[in-house]
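There is one chain below, alone, in structure tokens, taken in the form predicted alone.
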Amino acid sequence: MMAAPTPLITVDAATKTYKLRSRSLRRVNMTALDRISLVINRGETVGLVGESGSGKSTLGRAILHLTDLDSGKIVYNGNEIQSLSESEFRPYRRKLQMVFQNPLTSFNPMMTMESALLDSMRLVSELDLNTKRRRVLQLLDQVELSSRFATLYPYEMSGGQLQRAAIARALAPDPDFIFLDEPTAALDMSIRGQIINLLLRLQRETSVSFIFVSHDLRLIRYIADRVLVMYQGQLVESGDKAQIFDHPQHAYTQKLLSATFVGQAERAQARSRTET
């Protein structure tokens, strides 16, 4: 018998509602999240579909304690951390990482990668200046990047290059979690791959669990292992991607999958074999 999948994340109810001002002036109420409830487990790639505004960056942000709750509860590693002030969540921020989309406005154009990289191990404090230096060079060896992009700062790189150099920046803390919002939109599609299968083999090789958003459904395809479908911050559809992909069952979800051809052959092909 298979062991059961190890819980690593539950969100649990998490709200979240914004006040805006609309074209009158007047105050409206818009909810990024209504009462979303998931688990992600160790060493597993969800992905997140949805449209813009959707909610997917807010639970990312509420997740990472980048935006406080109205209620609801985010658990990880068995410790509630949604309610923690900054300073006691502070042991936890550096297992608990994100990957933004655009690669270059989320570097300090002053900083070298090297200095970069470095920054985000500012938290790991078992490890003394040389060891992290040494660390470094083996991160950017893990994202086939070679030792020569330590000294370089961001203008000097190209696109998938500052992507590959952000995921060792997310993993250089060693972390449990990293939330991947469109980490590929930017980029060619000829560097997409490369990416995916770069993310892959690194989550066999640190066995960390990603959220990875995408409005590309043949990647959530290829890299999930389960899909959380959120519309208008309600999540309205879960499931293993088979059943997802082959048998929606929200007419959101079938809409989504609709407007591409994600899945179309495999669905008629169960519907002909039901017809005979």
Second form
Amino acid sequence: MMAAPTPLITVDAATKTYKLRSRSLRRVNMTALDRISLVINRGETVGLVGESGSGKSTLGRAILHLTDLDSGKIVYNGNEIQSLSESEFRPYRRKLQMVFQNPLTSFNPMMTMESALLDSMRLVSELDLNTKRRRVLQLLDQVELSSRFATLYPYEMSGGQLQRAAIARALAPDPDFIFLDEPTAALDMSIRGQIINLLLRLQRETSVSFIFVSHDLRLIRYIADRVLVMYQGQLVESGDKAQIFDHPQHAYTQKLLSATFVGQAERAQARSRTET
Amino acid sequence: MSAIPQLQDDFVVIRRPSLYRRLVEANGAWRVNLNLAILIFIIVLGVIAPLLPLQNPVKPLPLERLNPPSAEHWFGTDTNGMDVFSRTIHAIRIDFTLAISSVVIGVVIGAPLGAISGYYGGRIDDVLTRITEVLQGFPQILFAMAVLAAAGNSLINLILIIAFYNIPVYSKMVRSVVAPLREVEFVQAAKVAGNRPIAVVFRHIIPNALVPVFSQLPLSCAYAVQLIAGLSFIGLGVSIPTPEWGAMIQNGASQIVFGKWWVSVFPGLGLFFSVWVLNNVSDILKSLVVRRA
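Now that the form predicted alone has been shown, please provide the structure of the form predicted together with its partner chain.
Below is the whole assembly, all chains and molecules, this chain first.
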């Protein structure tokens, strides 16, 4: 851990409402983000938990400028980024990357891994094409894929291999921040552990910051430095891992914890307390 | 900010297999070789037709009208006494030029238009869709007649008219495939990588929206020939002595009931065979763009 954490990304009162129209032509507003404020420090892993539809992905998409905010501020490295136009934001793209939930659909089916990785380095202007091609192989090596994967198409690879390649793709332009949107949810158990350890190792090597979204509290406990809990678009709890897991303050967090295998002990305790 | 580390030179840069290898892998060597060979044979036959020892395709022999196939006239002669064999081969030139160039122009303009309107949506989509609907709403033959009357009856004008008709066909087709692609994760990933919107459309979306286009291509080619025949029938399009399959079939159609089948059947076979081969070739090429799930 760092001595004096420096804020890399600051989100201040971010609000986003989707206007849905139900079948009866009644307008339904769905608040995906409700005055969310958070700070992400350089080189730390922030675990983000919450049920489906609680706004986790919207938060990531907003930081990555894939969704506009209704109000609020996002500051990256001292620069306000949420109000920029797409072309003004482009220089920041290489520093803010993302790994998607489903590795099978997050690669262009028409591109080999090499072209996909080269494509993600399109804003890296200081390297020439040959250097980039060598960097592709180096990146594949970093995520423990052999160089023959460079010539493969997505349909020729397994989910676990593709997710490694997706991590390589996110790392390719040398980012400061990667939003990991449930990167292990679509993978089977044995692959999950490998991907998690890979992420931990890469973070040690590159000091990139992560937001790690997951439903799996054990995973969050293992990987995250700090934990944020979202519930219906609001940030209901945030704090150090130990604090969240040992002394959850909000009712939703308590419910979430007791619903897992990890929470079984606490559940049993609570039960015996009520019985006696 | 950490700089990208220096690289060693001991990495080998790997090449992916050639276009031909990929086609053979997906379709089998026989299918690829045979169909490409036939297509190349037809095209070469058309190109060198004037050099071959064929009879004059546009010279009428008034004494030898509607002769059945014989040693002298392999495919017989038509109502004007012109050699059907020679005409069938010479027709490759005009039919392939017309059909392929008009369809290619239609795809090259129509597919990007459809992709842009499907990807951007909103106002741009509305405007482009209305324009293509106006184009499609116009009666085809009437439009062709008007343009040919105003601009003159030339091959270029014919090609442009048919291309013009193909633009909305392909733009609508591509648009319908692109709209659902917009939210797919790899398109988001392309944005995250820093692709400009236009690069997202051309590099990532259009290649994945071409499957239905490849199925439609040979049909459009056949339709182009059919349209030319229709125009020839009303005195537009290709004028009488020029060898062209559609016009030749039209010419012999009234003779079939009298048992004079050869006038229509041989150019018909030429058309059928060409469309069949084009269909096979476009199927083979389709294997390059099929979305692999």
